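Below sits a lone chain in structure tokens, taken as the form predicted alone.
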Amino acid sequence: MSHRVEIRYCTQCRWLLRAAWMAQELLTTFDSELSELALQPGTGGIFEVSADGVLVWSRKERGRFPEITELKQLVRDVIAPERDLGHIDRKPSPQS
């Protein structure tokens, strides 16, 4: 199945580089799941990330930018919930 991620960013705030870097990280991590990643310029301090139409991050709602690891986890939860992100998930080792 093909998936789409959208990153809406504020051009007035000069957040294109931040958005582009996050786009690159998501494209690298989800290279086999994503068919499209769109950067959408906006205004008014917007910085939002959606996966398959589901808003996974809003700077306005959370009051900050996402850490890249948490953004990858949030996107994964929508587009590939069964996928293990390896060291990012930091799952405790099973006890023997």
The other form holds:
Number of protein chains: 2
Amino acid sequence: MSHRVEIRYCTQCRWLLRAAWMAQELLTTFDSELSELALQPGTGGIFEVSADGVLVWSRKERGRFPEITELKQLVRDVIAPERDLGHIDRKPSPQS
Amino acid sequence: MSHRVEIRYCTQCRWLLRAAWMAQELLTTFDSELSELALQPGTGGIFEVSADGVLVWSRKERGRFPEITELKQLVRDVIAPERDLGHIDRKPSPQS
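Switch from the form predicted alone to the form predicted in complex with another copy of the chain and give that structure.
Whole complex next, starting from this chain.
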């Protein structure tokens, strides 16, 4: 219940909508694990997601946005590694 | 650019959607003032908005949800008191 996720997005790129959508997906899945999810306006094409200070996604490094299922797995691996995400964990993840 | 807003909402009441909507409205209006907007899952009918640690809305105290325009004014009064919100400031605010 004391975990924190951050999503930093580029306002110039108008990525608020997708950041807010991912925020809601994560808050719905991890509502008992997260104490807060912070949306952080940024610039310069940034799209990064961190869980408890660990960078789990950088669009600059990966060259793309995450699938929502792989993002949940990456966040889960940091904040609740023992947790089974159900059908998400049955499907192979996209290449990461 | 270093201001922080928190929205704490009751997950049992399913208020994530309206919390996330208000988050996006505030992030759009204050994209150059906010360093982050934190969505915080809560319980027990809570719906509270704080700006820089100052509680600007409590549903328990006010007995209702804020209009989005009055919420922007209340947040503005804390994080950017000199800022004119345009047409929002021309209309009379609902009773607060």
